[in-house]
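Just the one chain here, laid out as structure tokens, in the form predicted on its own.
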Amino acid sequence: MISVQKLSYVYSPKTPFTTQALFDVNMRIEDGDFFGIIGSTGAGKSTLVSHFNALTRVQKNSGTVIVDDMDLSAKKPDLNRLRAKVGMVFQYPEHQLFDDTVEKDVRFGPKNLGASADEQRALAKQAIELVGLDYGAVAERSPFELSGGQKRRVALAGVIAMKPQILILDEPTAGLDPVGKREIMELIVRIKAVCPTVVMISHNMDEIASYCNRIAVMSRGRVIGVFTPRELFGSRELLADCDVKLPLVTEIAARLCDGGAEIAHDILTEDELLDAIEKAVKHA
């Protein structure tokens, strides 16, 4: 679904503030795939993404990023076909709220795709209903007057509502309580099923172990590598590379089988851990 060749990207060339986010990054992204991208700040993880629905345009001679099949280092790609399918949800998408109903917020994409008002309707009753939030409670309430984690399931019902087959999420649980990320974390998996690839940016890695089939590493505008969780979580060295720290229930997993007991120190889930404990206290 995506293919990023030799990417790279410069902030202001050719000043005395230029920078370089990205250096000849490669990287596939398939039909289906739930993909982690993580490193530190700075590391150019939101530059990178904000190529996929051209809110950052690939510049001249500086690699190419392929979407399905739009070249969107063409001189002139088809963004309307290209923003159908890719959703973009910020950090914080709860700011990006503007219209004095939670109905109108919500239509604004498929409006600008050129629905109907009986689609527009139609489009936003369901990506409302989906995020969780009963229609007829909230349609017609101001965005402004809801919960913080309300705000956030109509910022995410808003990109929806667009029916997009990409989902690009740029820390969708910063600023939440535990409960509040269990929430969005388990939202998004039931959106998966309609927007069937997700890309996840996430400093959490308990997030990133349990969600992620596939995880992208950058450090200083460079893919380390592309690694599946186990791969990137069970081996010290891999992580000790990389700079990446263990998801809290592997670093428990860790510890334990550190003290003798019987654990595997590749866990990357609780019920995992659960699981693993109950077995080595049965066997003591």
Second form
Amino acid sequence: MISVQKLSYVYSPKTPFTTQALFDVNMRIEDGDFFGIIGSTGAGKSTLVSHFNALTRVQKNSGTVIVDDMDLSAKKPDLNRLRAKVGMVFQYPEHQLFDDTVEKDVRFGPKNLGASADEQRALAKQAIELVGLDYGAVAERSPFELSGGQKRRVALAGVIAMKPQILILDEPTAGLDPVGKREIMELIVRIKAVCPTVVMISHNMDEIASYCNRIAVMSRGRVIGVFTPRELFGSRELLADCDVKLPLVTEIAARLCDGGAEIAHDILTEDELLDAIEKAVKHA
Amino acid sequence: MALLEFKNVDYSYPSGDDDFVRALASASLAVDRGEFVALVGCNGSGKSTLARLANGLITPDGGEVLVDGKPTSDKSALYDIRRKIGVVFQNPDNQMVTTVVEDDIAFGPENLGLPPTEIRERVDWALDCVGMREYAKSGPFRLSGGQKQRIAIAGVLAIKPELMILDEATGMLDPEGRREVMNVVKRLNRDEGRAVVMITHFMEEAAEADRIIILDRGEIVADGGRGLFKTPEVFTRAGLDLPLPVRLSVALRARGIEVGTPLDADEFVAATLAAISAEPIPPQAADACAKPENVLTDDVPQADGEGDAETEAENGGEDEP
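I've shown you the form predicted on its own. Could you give me the structure of the form predicted together with its partner chain?
Once more the chain from above appears, this time first in line as the rest of the complex follows.
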């Protein structure tokens, strides 16, 4: 569980470059959520989630962030325990690969958390297999020789190896080709079986609509609201208020509906749309 | 003379000890003034290598890259070449050179030796184009990933190159931001006649270009107009998706419903409504795709008339997860 109350954040306070990135943010992420965060560039999404594993510390008198039983606004939260619990995957995580073999790179996290050499090996193997790579084939290779999609999997494995209970993903599919995007999303669903809570920042409304059960909409440092996909994408008023674009699938469904077809206007996936069109054609 | 020309270009990157990875193999293409080209392909297909070769950041192992007829291997021509060809790369962090946004954007025009008033005008104009005027005095490193990307794009806009290459430069932007950048680029192309090569994974964006080049493992496998979408297998074989409206139309065809090959949401909605009310498909939707030109792979079936129904149905099957 992550609970955020009245959280504000200011970059470079008391300098000419001071900018307030967050204003009085409140939200609660429950165990088991696939929680989406959307909003235009500069809305404060990355600043917000970087609080969740205390990479960004809660500033004085600027609200609270609570992860399970840990108060991150306390003076000295137990950072080791927190970072074992909350795994963070940044934008373009493959830029952070550094070691000379895939196995060593993935072991780095467990090693820092104090795991024994045997445990490190076992955790690395499990994680590499979970992200869909062939352990025998890649373990001793340099991560830098792998393809873009594979590198991203290795970077994910490095976080998974720490066995987090909450996984934070900042635009996990940015920069991948369409096939790579789909593979990573399928992989995240597999990971969710062992790491029950997933928080994902994304600009891809199709991914948000297909995978998330709850969605927070951010704008200019504020959370405008938290909705289910059907609440958000099914309500044109809400979308207009929140300045959110429809997933293309939903937009097409809505326009078919407007055009007089017997098709629901709040369709969220391609399969739903295809089924609805087929039904409408056969019906007519 | 073509503005940019690749003649049988080979390029390999060193990998491991004595090994090489081939990034481009005898690639040939020409881009003329005023063209709007989408360059698509999987991660690792050689797209970024092509962008780096185009403005002489790297030079070919074999063949030639010519800008206005001058080879990029001629060092004395590089200044001129980079004035004509501006590239926006994927990672904006590697493209910031100063500590204030507007200085960063002024860097290019200053290097061109323009008078201060014109530099001022261009900086303001470029900032307006990407919707970042209010950040003119900010420090670029305080901006979010997407905002930095906008600044990197503005930096190249301010040089007003004859050809702009955007190498997945909108990957970090929100849908609205992507739309804005696309509109700016289209406006530059249409009103000022500047050529654009858009390297993208967003097939909906590719469908807006006049010409599409597909790269697959270092080889150019197709180069043609929007009619290329009539043969979806050219895209799927290169590991690419189709734009959503095309993908839906292929899947509907597999279910026995014919809506033609619509390239955008408007065409798809019109054709589908027509199919539902069992009226003939409006001609503009059905004719949206001309016959494909220049499909370079021999075994791709040509989409004469309605094409090979069996292949298309088969392909629709592959698209299912």
